[in-house]
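Shown here is one chain on its own, the form predicted on its own, set out as structure tokens.
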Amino acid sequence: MDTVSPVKSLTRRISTTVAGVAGAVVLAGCAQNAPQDTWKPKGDNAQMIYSLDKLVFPIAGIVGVLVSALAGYIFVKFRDKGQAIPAQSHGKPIVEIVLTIVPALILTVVGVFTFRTIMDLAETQDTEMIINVTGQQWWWEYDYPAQADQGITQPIITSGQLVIPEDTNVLLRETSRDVIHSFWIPALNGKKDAVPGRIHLLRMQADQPGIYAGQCTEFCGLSHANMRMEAIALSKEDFAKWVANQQKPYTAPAEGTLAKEGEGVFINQCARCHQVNGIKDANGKAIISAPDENVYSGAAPNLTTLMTRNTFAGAMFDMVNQKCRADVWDAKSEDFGAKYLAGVTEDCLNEKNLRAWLRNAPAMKPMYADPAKLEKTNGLYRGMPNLGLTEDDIDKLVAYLLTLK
């Protein structure tokens, strides 16, 4: 009876394992719904990267397959069985010249096209508006300085969702308040690091209205995987409406309503860190938050128009329920603006998510917000702490937050 040698048996097991791993890797790259797919560019900048990939990826793939095949052949053919050392290529000029020139030519071709693409992506002279982007653990802040040609007469500060006009070259000026982060919305451009003390520039442009998902791509601590972002592209007309809404004066809830009581809870519990532009205390004095006294980074998301964006907590959680979220995500370009600008209505609000966050934020997102861990952050919170709110307080806060739109 034939028997399989231990060497052949081991070889088969290794080959089967390698094939299984390779198959799993290939299948892991397949998805019907992949909002962060780099192979589906939705703007001029992402298209440049895609065009470069179409050149480089096949070259790299062919070289990778050839090298892997040759290496595998050598490992199997010349494995040590006690035989003499095979003939060596060292000292054969033709072999050494070919193995030098061919890779050099390949790298030259790749390098020329890559350098040209990098230079084109670095162009900023054609940008039409500016947005300051600040990363911190673990969310993104967007600051729109006054720009008359965009209808922005006073600064707008928001977070989570970057709103831009379609078919417009936008200049993002990126930095960080704490550690290095990296801003990446693959459908619109490549990634760019946000570094403390530095300003890095990134041009952003979207061909048509829609939501474009992104992710921080530089490990930045506990909730790095939960530090997400979305770019919202609107038509120029809808963007003008968004700007006007962001700049409208604050309207306090009517007296005697649950929302009015919620405003009081917000002032007592939330205004220490979160800013709502125009909110005033009982004496009519404007309330300016002082997060530097409570938050390690000295900043917390501005909530002035919280309900105009449909995510929160660093775009980690949906502010709207599944049906309303799908209505916006799947809307046609011509309908998208109206649906997004409608904001979060009471029938669309994802109360489960919002209430759970208000009840115990650290339980939903890993943060240095536990009093037992404050020695790691000089006694200040990093992330939203558990405020110990009662269910009655949460009812009032939810009613109040719904008015911020």
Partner chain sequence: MITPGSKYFLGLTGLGLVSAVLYCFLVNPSDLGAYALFGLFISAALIAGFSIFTSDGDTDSVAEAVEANTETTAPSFWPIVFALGGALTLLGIATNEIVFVLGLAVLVGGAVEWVIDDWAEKASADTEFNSFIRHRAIGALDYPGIAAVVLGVVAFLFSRIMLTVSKDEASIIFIIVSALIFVTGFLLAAKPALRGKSTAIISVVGALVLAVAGVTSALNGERKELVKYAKEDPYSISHRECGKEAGEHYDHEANGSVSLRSGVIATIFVEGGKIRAQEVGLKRDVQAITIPRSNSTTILFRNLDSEEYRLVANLGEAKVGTTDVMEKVGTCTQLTGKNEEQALTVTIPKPSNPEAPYTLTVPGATGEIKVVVP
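Definition used throughout: the rigid core is the maximal C-alpha set that superposes within 1.5 Å between two forms. Positions refer to the first chain, counted from 1. Bear in mind that the values here come from a model prediction, so they are computed numbers and not experimental data. Compared with the form predicted in complex with the partner chain:
When two forms of a protein are overlaid on their rigid core, residues whose CA moves 2 Å or more are considered shifted, and Lys248 is not one of them between these two forms. After superposing the rigid core, the Cα of Lys323 is displaced by less than 2 Å between these two forms. Positional change of Thr100 between these two forms reaches 2 Å or more at the C-alpha, relative to the superposed core.
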Contents of the next structure:
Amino acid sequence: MDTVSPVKSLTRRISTTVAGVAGAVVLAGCAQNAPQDTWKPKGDNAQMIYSLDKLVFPIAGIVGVLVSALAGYIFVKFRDKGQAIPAQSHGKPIVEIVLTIVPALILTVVGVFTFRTIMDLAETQDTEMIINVTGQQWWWEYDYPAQADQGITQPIITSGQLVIPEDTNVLLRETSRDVIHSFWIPALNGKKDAVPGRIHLLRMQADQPGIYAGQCTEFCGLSHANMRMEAIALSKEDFAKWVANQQKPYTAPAEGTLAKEGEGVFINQCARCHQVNGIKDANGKAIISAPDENVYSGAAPNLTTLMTRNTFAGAMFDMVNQKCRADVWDAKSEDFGAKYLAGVTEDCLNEKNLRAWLRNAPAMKPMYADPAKLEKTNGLYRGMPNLGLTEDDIDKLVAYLLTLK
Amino acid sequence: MITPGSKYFLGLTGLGLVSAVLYCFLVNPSDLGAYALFGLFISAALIAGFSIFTSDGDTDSVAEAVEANTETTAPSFWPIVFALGGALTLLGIATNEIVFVLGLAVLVGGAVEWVIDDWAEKASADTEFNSFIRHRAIGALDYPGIAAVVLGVVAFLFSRIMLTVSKDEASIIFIIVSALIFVTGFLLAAKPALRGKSTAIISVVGALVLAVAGVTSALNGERKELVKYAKEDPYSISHRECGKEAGEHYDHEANGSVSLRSGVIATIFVEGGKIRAQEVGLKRDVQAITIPRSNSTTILFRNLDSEEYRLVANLGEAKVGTTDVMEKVGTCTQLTGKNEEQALTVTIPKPSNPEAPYTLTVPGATGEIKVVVP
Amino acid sequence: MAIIERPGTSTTPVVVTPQQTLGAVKRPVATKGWREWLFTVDHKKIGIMYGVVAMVFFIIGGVEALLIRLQLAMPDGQILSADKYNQMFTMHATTMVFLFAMPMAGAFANYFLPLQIGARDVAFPRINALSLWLLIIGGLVLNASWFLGGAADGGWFMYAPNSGPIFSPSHGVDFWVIGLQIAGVASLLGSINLIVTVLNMRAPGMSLMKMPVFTWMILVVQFLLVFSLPVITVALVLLMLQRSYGATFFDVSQGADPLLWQHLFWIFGHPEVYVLILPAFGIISEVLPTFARKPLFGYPFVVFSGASIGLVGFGVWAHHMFASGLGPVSVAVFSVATMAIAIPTGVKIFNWLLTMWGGKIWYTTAMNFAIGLVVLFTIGGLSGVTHSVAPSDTQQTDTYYIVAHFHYVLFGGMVFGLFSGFYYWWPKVFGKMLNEKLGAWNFWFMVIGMNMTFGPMHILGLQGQPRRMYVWTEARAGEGFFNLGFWNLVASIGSFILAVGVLFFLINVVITARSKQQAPLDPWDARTLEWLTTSPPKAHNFDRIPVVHHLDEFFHRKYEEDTATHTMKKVAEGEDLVRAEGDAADAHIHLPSPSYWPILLSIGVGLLGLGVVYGIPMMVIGFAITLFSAYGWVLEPSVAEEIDFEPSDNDGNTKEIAPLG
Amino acid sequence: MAETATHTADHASEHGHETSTGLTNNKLAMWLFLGSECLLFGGLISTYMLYRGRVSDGPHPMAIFDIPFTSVSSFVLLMSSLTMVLAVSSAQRGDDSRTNLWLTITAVLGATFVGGQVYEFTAFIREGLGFSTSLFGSSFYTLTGFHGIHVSVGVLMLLSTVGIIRKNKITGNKAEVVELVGLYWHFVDVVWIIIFTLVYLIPS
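For the form predicted in complex with the partner chain instead of the form predicted on its own, what are the coordinates?
Then the entire complex follows, led off by the chain already shown.
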């Protein structure tokens, strides 16, 4: 048979591969890249993990290069050059033992550091603030229990964007209403699953104001890919402003405006599931939404301060247009707070997506919203159904929603 | 090639198909009968295919053999079984489903056995050979069939007897019956002479006693408290008694520890007759706990006093059914002794009203903890 | 009973005249056509069928993978809907793990294990056939779901409660649960069968420490299967009871703990990883010594490291759950245990390298694939070490970094090992050599394609792209050298290069099948017993059961050490040794007749399973067929009745269902 | 005609020479199967132990268990192990008629045990513990039901063995077949003892 003897190209290929992977791994650390870059820590917790990475990846890289070099050497040196068939030696135990002990020692060192970091990341004694984080197909709800020492006198409820004060040890208490989700803001900490029926604690701390991207990382069904989140860190003063704004009472739009008509549409169509705190019907009676009667998982995003958030539909869509988005995302940390707190103005509104969403939500995001297919849940939706709004209604609704800030 | 053996099955296949289709049109395509008839069709087709496939011998000799044997037909009791099955099936259509399925099973079983018997008898001139091939064709089903019937009959009748007598008698009857079986075994093993006829007598008597007792019991119905339980269901949530005193059923044999620790969002303590609360993740006492809306949330109750207490969640009021009568909604743990824990899992679908919040209280202890649902 | 009378022995073959047409149930005797394959109990034919089935599923799984890569080549892909995409990655993993990797390893194990230990068949030939047919039925049930309302869509790990009746309303998960249970039973039976074969049926003189490493690794794998499959069976049963019969095991509103599923799944799932990789380790532990012309360096170390990988593999399952919310102490323990498992794995890598050290390396396609495994697996192993560090893993898990890791381990490791096995053993199985030129194309396309596909995934993962997303968005892609868009495209292109590589293999198979050229009996100057017989081997494997004196018995029959130079000199040609065996053949070799029951029983079990979806009547039919076949099986005569044999051939010799040597 | 069979197909390949371990293939396989079964029951028992205290609705375990009754039925199953031993020893002596007697007695004892379980399940359902009532219900019925199915299969095996021995249709070593059935039966008994202890006796 024909002998293939591609020794040289083999070694070349292997060394390129190894170099490529190692190079990629090293370079990935020093580039300005994707917002979910795991090697750009922006808080203490992520920094602890990154410090471990800085130990482990070089070790792995060096071992990889050494092994590959040894392999390449062997492939060239001992190729069939017509030498005699060597003696049938079955190995030397001493070599084996050394080759067992050396990796064991390296791993012991890594193990000690790992152990310490695991314990540090599980610490809850230094918590300054707690936030309940609840996952649901396919969005996140954040609620802030009243904590007078953090300036939160009334509980706050929001979704899409988690807002935290800078340099504060926040403890997230994660859970889920339906399936397992996973909360992950790479710049601030590793991920932790939000498991229904369990409370999982996750430390969060941000060094400076800014916006940090994240993504649900436990497969959670149809629209898993569209379940995103953003964490917003604000300076302490800005955070106090944000809290004050969240807690201010509801003001109905002035009579006779388009927004007032929009409020009517909202009460008819949206208030079945979406709560707006303080909204009252024509008789002056407070409206309590009943998502538990319409949605399988029993909740829908609270829209009281919708226009203070930059995203909607589980952070799948931007509430602001491209330009305003870039403005917030690229802001320097000292300007960031002001820009974020400005909320969504009429100029910035991403009307196209918002209207499309109101027109036919299931077409924008895969959800279980087809009434014909909801046999197993007794007709309860998983996601937002198509409400069949007219363009007129949508105009009014958009005008109304813009007042929710 | 189509062999005589397979013809019967082909016939059965056709019959099965036709009756299945008829059934679908005339009765109901989605109920058990249709499935059963299609099942008959499929199994018959399968066996037919199988026998065509495997009977690859010389057909001429078979034809001769069939000719030679047309007169010597032995008596068969399968037609009777078949007829019984038919009667049961008809009865079942008129009365209830179990009888119908039973009848169908007997019908199919009888038919298969009959057809195979008939076919085997005509297979050749050699009766010994015929019985051999009969066994080869169907023998595999005889043992498990009989064994299953024995097991089913014994287990069913025996359980009926015990359901009728009282709890204690059930144990006693169990002891007696098993002891009898055991002793019989030893007697028969020790005295080989007793085997043979007397074994048969013992078996028949035993079976008769079991059958009579079992059938009588089944007709008599179950013992009183079982019937009562089934009617009342004392465990339903509306039967919970959430007062200071022990309830009749609910507090019976309470659990003293909780395995749901990982799901606890807050802990409520009773200490010195007062209640206090701690949120998970925060190390200080709080007056109100915040839990997410519509989420099943576990609250741990830990009693540090020597008296027995229970934790009660007061979850507002709701209309009873379709009437306008308002009734308090709530739930509670069982009574909990000193240093014991219980978990209370609540799901609150509506946000709390700041004027009349939900509360957690402990009857007999002072204080209350507010439950806030944003 | 096939009684193989050797030509030249004095026994006259019995001529049987059929007297009667017989009933439904007799032992089949056909030696020709499709019946030969359908009812066979010959471990070699079963092995080949395993291989064919696995290859078909490899192609199906591969097409699924290509669709996935097409969808992800560009942002906001439109090739697949969210629903279809979720089904696609679920079935890709399920197919590759359960219907390709395990059966393909099964193919090698079935074919070569009896040959390597000098046995005439496995311990339970009919059970062997049953395993095959159950696997096929399981695979069909799994894939039938595509046409019956949609495939399973919960990911191959099928985490509860997302896999429950509410959250996955189609029947896909039901089919998945049933298919896997059936395939699980198949694997369990197969593993018991192979363990008994190895422990009980070794040729005289072959002690455990003289067994070929491939046999050793297969033995370890079978033990892993025996003790891990029941655990996944429990999980599947619980899920099935929940989905179809109203049980509450994963119903959180009743207080259920979703982590129960994860623990059960990964207690099986982690040993499963070794079930996948160890056979490939075994294969290259045969290939490397053969082509380096040296015995495996540190044979006992390789064997024991294999066994200890298996053992420790049972104690590290929770490293798949570092982000699931275990307590810090359990996380720490599992983290350290996971690091520990890197040690025996490292030992293996070094032993393979040292096997080649001082050798006389002959680069054939088989050898290239084996070397490819050593290098690519090392990369995968090292990335594995980086996520044994639990805190780092919380940044990496469920991202493409993990996808990169396990594809380096499973594709670069397992698949390369299997391809090495194809090229190495093809002449043994089919008597023809695969074309080496096409083999080189095959190898290089696969190496390049594989690195192009999975290499960039390291970057994608560390840049924060989660897995199992049917679309990725431009908004989170970043810019510059590491932007997700570029590397996703590279990975997608790589996957097609990879596919072309596999296509070269298929072309090679076709060309080889059409070629008339027969392979030499000992083309590689091989070392183990399977080469001490004809190619392809006779139905009864060995004309004479060999007596074993050495590890690498066949090699030591060919070579002796030159005491002066400490090199080996050839004293006998392999071909001559094989012929000598034929001349000294045993008379009266008994082999079991084929049987109808394995395939019939499998059909019964399949219907029984489908009854979970389609209702009790189908279950009853399935149960009846199962019971009928089981008893037919038990009562089946070990010999086909004399009258059952087909009419005599021209030579009047009807009982020879096994071709003569 | 079928009697012409002298040994099973599965034995054929090693007919006439010793196995490497000295255990027959069948016995080794049975042991491996039972080893695997241990993990099956291990998984089910773990599930039960995790869930037994989780009663969101319906009765608690200790409220409905009838310990005296279950003790009796456990004892009956234990005794059937004794009769199984007698059957195996009769089979080894070649005493067909006693073998059949003891196999039958074992099977009938097994059947009464199953009867006891049917009674217990029915009573529990009447007392408010349905399969879907609570996690305790689901895991209890699954665990004990799985065991019950194992016992039922055992009874079918025992009675079929009786039938096959009577018809003298057995292929292979008769004593070994009985012994294999016996191994399975003892395993099922031992598992029950563990279930009885963990499920019924140790309070949750």
